[in-house]
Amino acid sequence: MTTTAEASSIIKRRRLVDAAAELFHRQGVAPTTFANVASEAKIALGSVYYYFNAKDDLVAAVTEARKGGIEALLARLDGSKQPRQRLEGLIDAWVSDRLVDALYGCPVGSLCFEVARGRGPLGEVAAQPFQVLMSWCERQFRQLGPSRDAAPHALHLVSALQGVSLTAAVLADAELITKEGKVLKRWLRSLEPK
C-alpha cells in the first residue's frame, strides 16, 4: 500500500520527468538545465537534485518514459486483428502528431539522436526506444508476408517515419507527414499476399 508521502513523491518525480521531456523536445538536452526543469515543473530546484544526482540520470529517466510511451502505443495497436491494420495504426499515430513534429521533430527521434550522438554511457539507453519500435514492426511484417523481408521492411518504415518528421521540422510543413503516411499505407497494401 502506497502512503500519501510516497504517492506525492512519485507524482513530483513524474512532473520533473514530464517537464524535462518537454524541454528536451523544444530546446534540446544540452541547453536544458536543472533550473529550467524545476521552473517548467513549478517545483523547487532542490527537488530536481533530490530525484536525479546528475543530468544523465534525468536524461535516462526521460528516455525510459519515451520508451514507455512507445510501448503503450504499440500495446494499443496490438488490439487490431491484422498486421497491416496495426502498422497503419502506427502511421496514423505519426500523422496525428504531425503538428508537434513539424515544430520540433519527433519527440523520441530527436531525443534519442541527441543522446546517442555522444555514444557515452547513455548510448545504449538512447537505442532502446528504437529497438522496441523496430522489433514490433518486424513482428508485424513477419505476419504480413515472407519473414525474410521483415527486418528490411521494419527498417524502411521506421526510417521513413523518422525521416519525414525531420523533414517536416526542417521545412516547417506538417502536411509532409500526412502525404508520406498515405504513401506508406499504399506500400503496406502492396506487400499483402494476393
Contents of the next structure:
There are 2 protein chains.
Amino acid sequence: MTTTAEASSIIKRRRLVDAAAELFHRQGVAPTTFANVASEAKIALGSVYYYFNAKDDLVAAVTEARKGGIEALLARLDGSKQPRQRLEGLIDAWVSDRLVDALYGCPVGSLCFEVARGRGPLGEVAAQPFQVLMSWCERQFRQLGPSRDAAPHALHLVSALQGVSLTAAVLADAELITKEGKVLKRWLRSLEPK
Amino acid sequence: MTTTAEASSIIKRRRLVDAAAELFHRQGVAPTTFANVASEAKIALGSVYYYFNAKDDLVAAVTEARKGGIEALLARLDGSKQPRQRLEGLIDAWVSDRLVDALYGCPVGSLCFEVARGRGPLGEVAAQPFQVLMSWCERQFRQLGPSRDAAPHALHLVSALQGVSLTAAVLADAELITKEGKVLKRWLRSLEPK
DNA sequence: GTCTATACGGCGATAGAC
DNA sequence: GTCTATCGCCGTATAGAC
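Based on the form predicted alone presented above, generate the structure block for the form predicted together with a further copy of the same chain.
Below: every chain and molecule of the assembly, starting with the one above.
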C-alpha cells in the first residue's frame, strides 16, 4: 500500500516548507542554506533535493504556503458579520504578531519583497499573496459604504500595515505596531456612513 | 605633499560606497559581493580591503551615506515656508522616485530592514536614518497644529511611504506610489486647522 | 595605496549505496 | 525515499610584489 508512504512524503515535504518559512522569516532567503533547512527539519541534506530540485523551487513553495496562510486568515475574518469588523480583525492580527514582526518584519512582506525585487523569475509568485490581501481589503471597503475609493483605501491599509512592520523592525519597537493599529482603526471609523 | 593622495583616497572610498549603495539597492546586501562592488567602482578586489576591513564596515558606511541622503533631502524641504508644504514635499520626493522604487524598493527602507533584521550588530546604525526621518516628520506635524498626535502622525506617514514602496515593488506597479501619494496629501489637508 | 595571486571555507548540486 | 560522501564553484579574506 503506497498510501502511508505517500502520506509520510507529504508530511516531510511540509516539514521542509515550514522550516524554510521560519528561516526565511528570521534571516531572509539569501542567507538561508539548504543545510540550514535540512537540519531544522531534521532531514538529511541530500534528501532535500528529492523534494526540491533547486532553491527556487523551495522559495516558490514557501511563498505559496504564505499565500495559503493569508487566505486562511482572511477566511477566519470572513466569519465576522460587518465589513468594519473584518477590517479591524485584520489590523488586530497584525497587532497580535507585533513581537515577532518587530524582530524579523512581516513574514509575508519581507519574503515577497526579497523574491520580487528586480523582477526575478519568481516575481509573479511573490505578487500573489499581496494580490489576495489587497483584493480582499478592496471588497471590504466596497461593502463598507458607497464610496468610489475602495481601491485606494485598500492600498492605504496594506501599505500602512506593511510599512509599520518594517519600521518596527528597523526601530526595534513592537509598540509602534500597536500605535499604528489605533490610528488605522480611527481612520476606519471615520470612513463609516454616519 | 600628502594632500592630493589623501584626496584621491577619499574619492575612491566614496566611489566604493556609491557603488555598494547602488548594488545593495538593486540586489540587496546579502547577494552583493566585494567583487561586484570592486568591479562597479573600477577598483581591484584586493584594494577594497584597504578601505573596509570586512563587509560589515562597508554596510555601515553605506547606511551612514543613506542617512546623509535623507538629511540632505530634509534640509532641502526645510526651504519651504509652511509645515504642510514641507510634508507634501516629502511625499513628492517619494512619488518622483516611484519608477526605481517600484523595481527595487525604497533604498533606505530595504537596506535598513535587511541590516536591522533580527537585531544584528549593525542594528543601531540601521535605525538612525529612520530616526532622523521620523523626528523630522514629528516636528512638522507639531508645527502643523496644536494636536497632541504628532508622534502617531509621523509614524503613520513614514509607515505609509515605506509600505507603499514595498507594495509597489512586489506588485510591480509604480503608479501605486502616485495613488498613495494623493491619499496621503488629502489626509494632510484634513489635519489642517480649519 | 594598488595590484595579482591564492588560501580557505561554505554552498548548491550530484552520485550512488542502501 | 533516504542517506553519506563529494565535486565544483564562488565568496571572504590574506599575502606579498610593486
